[in-house]
Each structure stands twice: as C-alpha cells, then as structure tokens.
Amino acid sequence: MSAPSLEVDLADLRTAASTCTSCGLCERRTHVVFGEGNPASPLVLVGEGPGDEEDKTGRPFVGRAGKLLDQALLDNGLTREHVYICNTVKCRAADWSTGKPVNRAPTDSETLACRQWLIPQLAAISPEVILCIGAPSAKNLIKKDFKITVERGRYFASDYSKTILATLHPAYILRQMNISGDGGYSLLVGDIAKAWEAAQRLREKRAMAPLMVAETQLGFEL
C-alpha cells in the first residue's frame, strides 16, 4: 500500500468515526480522539483510552500520563513523528453520577463497539510491531486474561502486526511514583526501546525481501 493511499483510508476512517452512534459514550463525548501520529511509522502505540485533556483536544496521550509518555519515547530518542498512537476506545468512558464526570475503564459492549474503528485503523497502518500501553489494551488485543506484571515485555502473535507486546500504563507507573523508585518507568523506557528495535529490524527484512526473491530466482542467495 501506498503511503498516499494510507493516508486517505486513514482519513475516510477517522471521518467515519468521528459521528459514531454505536455506543451511549457518544453522548457526553466533545471529540472522538482516532489518533495521531506517523501512519507510516512501523510501531503503533495503543492505549485503553481517553480521558478529560484527551477528549476536550481530541488528541490521544496528552494529559499528565501522556507527558510521561513522550518523555519514555524521547528518552528512546523518538518523538511523535516517529510512532502512531491510538486508542481501542475512541471516546471517553465517565461516570457521570454525581453530576461530575469521573473516568471509568470501558465496558465490554463499548469495547466491542469500537473495534470497528480499531481494526481497520490498524489494517490501514500495516505496523510491524504493536506496543499496548497497559493492561486493557493488552487484554484487548492480545489476550482476555492477559496479566500485565508477568507478560509485559513478552512477544506474542498477532492479527495485526508481525508481534505484538505490552508494557505498563504512565498513569499506573504515575501511581507508583508517589510510592516507591521510579514507579516502573525504566521498564516503560525499556519496553519502547524492544518495540523499536523490532519495528526496525521487521521493516528492514521486509524490505530486503524482494531482493532475496530475485536473487534467489537468479540462482544464488544473499
């Protein structure tokens, strides 16, 4: 696929959802936040969702687990332009009883309803590596019961990508902070930088791959 063809499916895409009706979500929502980003970028970031600074912006990752976020990838020396980022969930999940909208992890039927949107936004990218930011993501795109404290860092088969792995949420690692150490960011800094290089090494195969077939082809191999 081409990357201007990416582009406009890209676009179609995030056009579609942004007047999605498939859940109640779309009824306190300011923005659907689809995603940011480098679409050619060989990793893709998913998260669990928005929260308020998301949905007011209608940009994923910009509160304050979002800064810790971006801090990770350009301790990595990556930034934004190098990655793309998204969420399983488009719209923002809160508790509005008590007037005061509180977050609150999707449910199951919002989950579902949204993958709609992810699955193709992810067809369209083609990411050799997916990184799920937290447990959420990871049950949704790797396993149900998916256990982040044990797995995070492990490969795994993938759908949509080459392989795919988790690694801890900034708002947990954030949480953690304020008790012990780092909170668990180095492991965060250190599950980018194995994302990365696998992105990497996965495109640079892919793209000598037509070579070995030709030279192959040829009689000889690289």
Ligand code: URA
Second form
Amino acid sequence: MSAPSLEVDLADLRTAASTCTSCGLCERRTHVVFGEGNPASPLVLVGEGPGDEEDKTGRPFVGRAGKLLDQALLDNGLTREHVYICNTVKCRAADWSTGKPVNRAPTDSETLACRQWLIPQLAAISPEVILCIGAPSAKNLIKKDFKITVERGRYFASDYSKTILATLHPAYILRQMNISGDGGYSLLVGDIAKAWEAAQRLREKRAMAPLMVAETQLGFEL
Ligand code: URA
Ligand code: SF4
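What does the same protein look like in the form predicted in complex with this ligand, given that the last one was the form predicted on its own?
Whole complex next, starting from this chain.
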C-alpha cells in the first residue's frame, strides 16, 4: 500500500526545503530545520526558528528552550509523538556582527520568504488547532500587531486550522525565571492544555461529521 498522501506531501516539501536559498539565512545554516512529530496530530506547535542546537542537529526545539517545552508537554501527559512541531523560519537567525552568533528574531522578509514552506506544511497536516510559540509566530500566523502578553491564550480565527492561539516562548520564560516566580511557565502549561483539549474536541467532531451526513441523507431518502 502506498504511504498516505499527507506523508508524501510532507516528505516532498522537506526535500525541497532542504536546499532552499530564498533568503539570507541560508548562508550560515548547517541544517534546514523542517519540523517533526506526528503529522496526523490535531495540534501543531509553531515556534520562532532554530537556535544553535537545532541548527546543528536539524531538529526543532532540542536546546534549553526545547527541554522546557518537553516538560510543559509532559505536565499535560503529552510527548512529541502527540503533536507536530515546526518553526516560522526553517534556518537559524543570528547576529554575527561580533564574530560570535547571537540569536535574533527573524525579520519580516525572512518570515515572508519562509511562508513558502510553512503554509503548505500546515495545509498538508491540516490541524484542528495551531499553537503559536512566541510573538514572531503569532505575528506571522494570527495578526501583525499581536500582543503576546495581553492576547496569549485567546482563540483567533485562522486560515490554516479551525482555530489558533499563542503562548509564551519557553526561551522568554527561561529569562523571566531568573527574575521572578515561574517566569510564566504555568501559563505555557495551561495554554498547551487548552490547545490540546480544543484539538481533540474538534477532531472528534470531524470524525463524527461523515456519520451525521450519512444519517441526514438516509433520513432524506426515507
Ligand atoms: N526556539 C524556537 O522557536 N524554535 C526552536 O526550534 C528552538 C528554539
Ligand atoms: Fe529558505 Fe526559510 Fe531557510 Fe530562508 S529560512 S533560506 S526561506 S528555508
């Protein structure tokens, strides 16, 4: 039996993206970090972009921030096998002006260039819910003027899923943790819970839809 078209689409996209030179981030990258996890999941997490560890390994969220994200998933009884994880840009964005790379947010033009991969990726997966991890992802997929501290945890309309919401980035939480309390970690855990519950509810509804149509048709014919 041939592989489901979803996996074929994603594999083709991954291969095509692996040689992309559409923006300047291609110049210093080691790996294009396409994404991984369960492509059949009802929930996709979209981060900002690869850091040092991710660039080295080719895998999303494997550095310090990634470990905190894993913990937040685990606190909800979830692993990476339950969700799909990818990023706004697929190559590392860093400032190299001091000789030592310092991670930075992707620019608007880098973000725009990389939508050629992200949008078809989301279309192939067709999740019920997208959870944007951090402000750059929310500005890309929800609205340009998204205010992460005010608007995180709220549902928005989406062209790429049934609904979309955003949460704090674990790298931001790690920085805040040094200053006070849990740095917003409990908000991250709560937003993942909210996103996962909605994703499951919406997926159940989708699974029921053909049955409901069949019943209606049956009723009509009788
Ligand atoms: N931060 C991100 O936004 N994405 C990663 O893959 C790693 C760190
Ligand atoms: Fe291509 Fe995206 Fe990498 Fe830019 S960041 S080179 S658009 S894959």
